[in-house]
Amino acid sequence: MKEYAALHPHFLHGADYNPDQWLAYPEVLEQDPEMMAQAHCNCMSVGIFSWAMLEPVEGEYHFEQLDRFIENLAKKGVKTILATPSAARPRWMAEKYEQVRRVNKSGIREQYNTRHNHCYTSPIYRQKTVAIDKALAERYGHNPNVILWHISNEFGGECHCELCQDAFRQFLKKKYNNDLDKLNHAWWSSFWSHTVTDWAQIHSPMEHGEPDIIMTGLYLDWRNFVTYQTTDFMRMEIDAVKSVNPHIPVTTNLMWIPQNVDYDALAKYVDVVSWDSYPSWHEQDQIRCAVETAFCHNYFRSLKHKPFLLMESTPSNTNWQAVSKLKRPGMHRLASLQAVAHGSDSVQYFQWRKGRGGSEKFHGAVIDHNGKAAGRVFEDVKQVGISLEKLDAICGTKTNARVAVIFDHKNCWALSNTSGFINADKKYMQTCLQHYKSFWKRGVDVDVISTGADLTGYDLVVMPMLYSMPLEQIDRIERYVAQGGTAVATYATGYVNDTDLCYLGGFPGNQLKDVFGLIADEIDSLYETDKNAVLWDNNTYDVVDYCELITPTTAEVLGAYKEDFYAGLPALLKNSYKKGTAYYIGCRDTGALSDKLYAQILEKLQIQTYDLPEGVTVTSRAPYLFVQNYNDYDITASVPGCYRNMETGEQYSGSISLNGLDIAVLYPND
């Protein structure tokens, strides 16, 4: 039985549809719905950048064309995901109302350009956005063919205008209870005599002003403000469309992580999370690409702990990556069902049809410039549509993960902008992916969560390089381990609080020293030419980038450094804390050491693993299994139990053979 009420009774399969670009080609608009049906598409995202068509003159709304688009799609059984058009305002607005245009980090107000170049604070822009959103809701809010509101598009960016500066100061006054002493302490502004004596002295980090890395407290609060203002703008749009009919769900499409907006904040206010996935398949290290994409899918699924939507992907190639590589045979189906395997209830594309002009005219699409429902890409899309129809029973099911890896935007910002360690690249994301891969390669389902997430229900929580930890997070980790949980932390854990103030009394901060039974005295950053290793259980494991010098208090030493003046000092430790266990990896290994540690922990916790060939993984949406082969060659994988293939009906017992770039969806054969 499905564990939650699905957005739609079937997997959504469709694309971004931009019929307003084809108004001069009525034959195209007539052909499109028929070809969508042939491609087994059942939904289209419409109106994302259509503001100029909908309101060509200020205050004059023209919905006749949009009426026709939605009606024509419905005739072929294609539902509409209707977007609010705020991501690309019309030119007339930018010319008439200067304040809607952003001021960049150089302090220059931008001219009309690209998209996402509006000020979220501007009262005029907010007024115009609410007006058109309500007009759309009043016209389509009860249309049975509109199944989802798509709020704006890929929220992001920032504005440094005076309106935003004033709003930033008000944000800070509220956060610090109108107390400049509290703000000065949080920012440690006595450094270099940066003490703030009047709220009017505060300005956003700008190119000709305060650099990001000098006052990281200021920078972090600016990032928090930008997140707040972006979220507030999005909530304004949600309120506008839901004021007419609160029962149509809303989403907004997020992007590849990490970002400069904290997606945890945005996710709280949408009914379903969606995101745009554009991996660089067929690079030299395709396994890395598969791991990174899986990590991102898990992150977006974990934001609400229920299925998400793959809102954009490419059926062939992009036009903006460094190399516009075509997907090889099999990859489109594998990549699409990878998203489903990790919790997506949709496979959708950018774009339905390639435009004749503009910067995205060579971006991949279901329909190419030849205008035909034929060819390799169209057939790939069609086959995915057929596959989704056969997998319909999976739609709405959840993933039940016993392992969590913490990835946090605020930690990423703090670590990236701190002056110290290896300044060229702290390698936070790479570290998260390295630890995640140990579970991916064994077919272990993982939630990717933030520092504020509830840890209840997880047997194992992994915290790679969690440098910034607010006090409430430290408390949460302490309670989790004390009550019987297993935690793994690495070097650079718990060094600072949420405004980048170092914890006093040694690292990791506060009671984490007791949880892990140690004090991290110093951290050594290694040159690329430096060599070190850890000796553990009669084996040697290479170490790169970082080595912490650790004094154990109650922790048991498992492994020690082999080289340098700290040879023999602890590098890998285990501590029993109340009812739980905490492990600490004091160095950045190349993967082998942490991989062996996780193998032992998983066995101890009796979490099911699979013995899989390199480049192969298993993902579960209970009770369904997705066996995936990211190699270009055929493999045979051990999958204990008896299963049948949901698409072909083929029976399996104990093992399965897959072609290169192939995926099989299995159901227990009772």
The other form holds:
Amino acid sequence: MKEYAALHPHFLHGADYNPDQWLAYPEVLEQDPEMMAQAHCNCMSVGIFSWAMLEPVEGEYHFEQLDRFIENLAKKGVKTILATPSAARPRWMAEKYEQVRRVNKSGIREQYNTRHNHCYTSPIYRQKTVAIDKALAERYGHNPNVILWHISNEFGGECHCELCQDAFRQFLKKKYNNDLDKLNHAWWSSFWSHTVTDWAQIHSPMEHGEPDIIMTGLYLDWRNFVTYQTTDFMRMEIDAVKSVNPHIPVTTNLMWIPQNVDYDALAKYVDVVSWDSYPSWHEQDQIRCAVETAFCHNYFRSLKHKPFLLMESTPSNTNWQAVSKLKRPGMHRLASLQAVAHGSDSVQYFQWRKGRGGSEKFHGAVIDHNGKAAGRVFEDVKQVGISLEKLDAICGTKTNARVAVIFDHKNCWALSNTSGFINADKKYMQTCLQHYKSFWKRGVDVDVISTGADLTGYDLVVMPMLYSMPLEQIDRIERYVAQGGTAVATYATGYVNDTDLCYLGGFPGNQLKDVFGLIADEIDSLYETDKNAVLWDNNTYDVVDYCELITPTTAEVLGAYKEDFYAGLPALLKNSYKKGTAYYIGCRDTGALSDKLYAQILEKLQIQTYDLPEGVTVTSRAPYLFVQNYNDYDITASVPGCYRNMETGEQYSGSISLNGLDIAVLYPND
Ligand code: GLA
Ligand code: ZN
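Now the other one: the form predicted together with alpha-D-galactopyranose, given that the block above is the form predicted alone.
Entire complex below, previous chain first.
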């Protein structure tokens, strides 16, 4: 498979470009490409929502305008990422063919509205999509200015129509080998007499039907089906465009995690992973925002273990967050290069020019309603373009992380919908971020991987709240530790299998008990006003939310609870298992305990760490280093070694000073 880099081996810098909204403004269309060149943009995503222009009447394709857009961009050295238009269908289609419109969770077929709401099963929608995709591929599949296919836009959502219900039943028949007994067992359906005696009795979880949280096996299989059907639809589109020229790579733009579709499945079939990143910068805790964004970037990079594309971001503000806050001076550069620091080979925006109307007219864009290639936002964008040109040597380089944190969509769905623990909020994502922050603040590169990922090559694997683990995953963890790996797990790990059936014989399930050398007998959930603590190495660490009551078998007890009827019982444990080591944190600490544990483990594993001020991190794409300051104030950070700043040429030896909200990209000096 070729990557876009084979066609255009440079950082991409550009935006979603929607010239079809400006057909009545020829002067605007004429100015755009020249302004793009001035903004140091080299690539635009075109045609994402252009179906109505491309096929105004059923079966009649009009590509003249699109020909012109691509050609005019090319004249200014701007490449095209060409989208398939399936994310928003034309009105005529929705009116003529009812089945292309989704049936929502209340069982109501939607009227024509918005976008991202087609039925993935509908044969008519599939047929119309393949037809236009093929027509696009035939017209542009050998155009040297088209470097990448952008398949649809932000796949997601679900449809509950009869076609989808039937497809769901077929999916289940295949999964359970046509055997209803197997399905009933997997769903534990004798609970409340819910036994299924005919496949036709199965319905998706709906508002007036089975709630998500009652028969969680059904709910999880529904999520698996939605993932399968969405992936299948995407693959159909990929096949359509590749049938003409398989050498143009494909991507689809994903969104902030977690989602209701498992991105692991989608990522398998694209050549390049891309995603749309819209952090709420300048909300109360900016550092937290930086950590969360870093975690997401790492997740998208780790989906294919190679550079990804930042497909959308805003050059100033969004129009849909609670508060449409502008990026403060410095933040645009910092956020854009943060993506690069974590493995992106692009900085793309939504969008090139603000529309005159529609709900996104006040969303930040490179060109504002004043129509000028000037001003604060334009200058910010231009400067990022100039930076990317100077940093071009980095494009394509990989990140070699020795540490992995497991974040898994299926686990997220299972945990969030299971009744028990603290129902108000299980805080799964928050917990993953808390553990990840210990590495972020020490400048340790981390892959964010899912349950199905290969663990070989990692020195440390962290699995926060990995409540749901299929048997294969348990085996994988066992092998990983047996062969010398170090694993860290927390409370609520390995409680259930992939259909939410509890493991019998004690938690964590199956041989994980041996790996961690313990049995977690009970878990206590705490009210917000409850307090406990762990005593470890003569220090006391606060504990909130969860305390497991643990019986060690072979594990060594490092720390014990201080309060309540389980005072003195183990809370933090370490076990030697075959050639490896497994740590177990039996309670939710407020950060300090796990942080100290990770500091010790990193030292033991001889993984390089940096001693950095709060709010500062270092990431690497060897041999390049990115030092990032998320504070509003200037800092000095110690960075051992001699480096040259790739943009300014400045030399550093041992330490580097950075302005507030700034990033420096360093190259080792011989
Ligand atoms: C998403 C979509 C874009 C646009 C932006 C606005 O990422 O893909 O079409 O709506 O959000 O932030
Ligand atoms: Zn449907």
